[in-house]
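Let's start with one chain on its own, the form predicted alone, as structure tokens.
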Amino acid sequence: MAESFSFFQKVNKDFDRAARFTDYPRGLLEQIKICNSSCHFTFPIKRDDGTIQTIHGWRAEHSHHKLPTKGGIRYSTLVNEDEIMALAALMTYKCALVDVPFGGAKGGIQLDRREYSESELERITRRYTYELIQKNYIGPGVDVPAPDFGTGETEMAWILDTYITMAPDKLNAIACVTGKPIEQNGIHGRKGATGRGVVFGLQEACSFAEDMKPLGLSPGLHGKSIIIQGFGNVGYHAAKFLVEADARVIGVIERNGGIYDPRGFDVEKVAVYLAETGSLRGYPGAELIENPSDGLELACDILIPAALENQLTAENAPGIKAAIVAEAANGPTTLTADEILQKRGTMIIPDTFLNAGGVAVSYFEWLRNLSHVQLGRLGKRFEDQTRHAMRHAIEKATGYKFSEDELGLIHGADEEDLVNSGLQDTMITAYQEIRETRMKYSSENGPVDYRTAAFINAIHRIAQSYIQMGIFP
């Protein structure tokens, strides 16, 4: 069966399904879900080889409710406009929904980066960072990119170093681009960010054990199975924190094939596999998943998508038997599939909360570059010393003489330790949010699901703003 509607239209439709639940004007529900300017645009590329080719890359700025817009650059074939207007929608909706102040935006360029050397890629990147310049689609109170999927620390890097060059003010400029290496005036923990933040979020949606008991789970992460699709870098790092947290991952699925094993996967080594052969085949003691779609209606607790767009569609979701599909990636679950797996009492945990980790992250990075001083710098060798005076005087006033794993737990907070309690109050707080919602709206009619709860929640934050501006009554 074909979906019938684009990326775009998926993420309105399900905008349109929260707002019924409002009673705002109409014009203002019309302009949040608007998307404000989108430019494509095309330059020539120098090949190794000395051939020329012609470059198509997009940025679109959803919502400019809030300054600067954020969002992700993506390199990979998939991208057209389309689907950078929907990614830059679901950055608005994402970032009202976890309290961060941005609009939402999105950037791609249209390769396949396996295809391209790294001097080209970095002669592409900086173009395309000339060309945001040049449209003012780029800076730090303007519009401030991130890495998506195809990108990384380096492509930032390269971003950085061409915005300066050309800025104006030379002493914000730092915070024109997040999810930049630590030594490029990054921050600690934004590389894991997303993927931790998805087992944050699972971890308080699973702690609810009257959530729970319809879905036949007990409550907590504790010997859940776990199949991950896709073995990127949220994908990694959500697996790692999983184990981490007493989950097994059970199912590894990459786009030229899986692996599985019940008994549960050593991330590490199922990594540096992938790494050393570009494969997940032949990985020693573990069944193959020929069909990559295969692979997601095998049975376990929790399915992650941690890819790309509409990989749970209408032809596999009637077989998947997961409990809890949780949304690592942007739209990975297609209108009919989330019907779907919604009348069968599948607890969707959607995209637009589970993934914001990163941008929640990119928010603190941007705080950082901002204020240009490393968080937890000014008070880091106080709290140390105050902790060591009161271990110095429980010692002394009880004799009771500490552990070296208990010293060991005795410390000033560091930059990790600040952004890994932000974020985790963050993925809680919102969580907690939109099952409020959740529980409000939903009556004898029938439960509202948690994504046109999470929908609610980031409508009236925006709808509030636009309101607070006086331009709507």
Ligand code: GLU
Contents of the next structure:
Amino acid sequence: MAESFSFFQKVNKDFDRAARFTDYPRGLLEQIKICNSSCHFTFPIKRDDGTIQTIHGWRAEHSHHKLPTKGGIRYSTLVNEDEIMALAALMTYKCALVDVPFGGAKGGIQLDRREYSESELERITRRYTYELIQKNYIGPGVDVPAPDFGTGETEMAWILDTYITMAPDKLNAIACVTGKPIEQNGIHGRKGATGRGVVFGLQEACSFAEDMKPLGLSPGLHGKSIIIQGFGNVGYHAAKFLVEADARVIGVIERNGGIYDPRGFDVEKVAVYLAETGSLRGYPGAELIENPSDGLELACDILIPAALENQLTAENAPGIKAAIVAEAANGPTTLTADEILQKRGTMIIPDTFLNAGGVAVSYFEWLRNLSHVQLGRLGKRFEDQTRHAMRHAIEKATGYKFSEDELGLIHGADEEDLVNSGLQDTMITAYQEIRETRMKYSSENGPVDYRTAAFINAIHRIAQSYIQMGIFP
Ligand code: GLU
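Go ahead and give the structure of the form predicted together with glutamic acid, now that the form predicted alone is out.
Zooming out: every chain and molecule, the one shown earlier first.
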């Protein structure tokens, strides 16, 4: 049974639920909620076999309260105007929540990338970029795309190259898109940032014994059993960092079947198998999950939807056994599924917070591009020398000899260290703010869920910036 309203309407319902806890004027709330602008591009593309095909693409800029606007570009058959506006809105709330100074945007092209050759995808991406340039939907201070479902570093490099040829301001043109390859002015740590952010977020959420107790869980990620739906960039990196944090990934679900092993998977081996065979079917030693939807209902501590929207539905929600649903994807839980899970006491860690690591590190990449200096470059050697001088002094004064492991920690921070530390701080701070809001409003009004608390925080931050602009009293 499909929901009777669209994805964007669903996001707006979440917004309305939170807005009731604030007392901003109706007009201001309307202004925050509405999508400021959106554009539908159609253009012809010559396929490798000589036929001509019409391509449909969109870009929506949900909120201009801060510029540039920011958000990924996805390639998927589900792309349409409503989806792109919903995702752009989620970007606005996400950026506000983690205090990244952008408005929200999102773009998409309606296609299944597996049906196109590399050179066709390049032609499509470059032509889409021309459309963005012509309609003023891209630029370092205007609107800055990034990777999303079905796109990655290669597409971002094509976008950059196309933009730079036409750019009026060549100096800052490299900041027109983020998620670029390192050699093309990308930043270390961006590729794994969303997955890493998911794990930092989960680590923080699971660290409170009093929040874990009602879920029947012990604090920390150690030993937790995890099922991940979607093994793309976000799912793979989340799995990798979860295993590093001592959790067990016992299930991985892809569109054409999943695998289950209660002993936990070797994430690298699964990734290689999937890349080589295009499917998880036949993965040695694992139980096959024939129907991907059944995989969501297997017993585990944490279920991580990391694919597309509307995956946890009225049909499968009653069967979901996970104590925590960690939304690594955007909008994976329908409104009805949300209600069913909340009623059962499932902790839902919302997308607006949990997958914000990508845009947080995009912000660092954008800053690095505008400053034209690699993060940490000026201080690294100096820090190195200071720490080694200190180490020698301590060894001399105390006779203590640092071990190899300890020596490994004594080095100046390089770019990836700084990025990861900035990301961790971003996720921890945002989580604590959501948790505080949830406690505050729950004590005044009865139980408030994490999604609503996250929306309340986002609304406050955006409202304040409108008020400071003097637009609203
Ligand atoms: N596509 C990612 C998201 O949905 C990243 C956006 C960005 O880095 O601008 O959050």
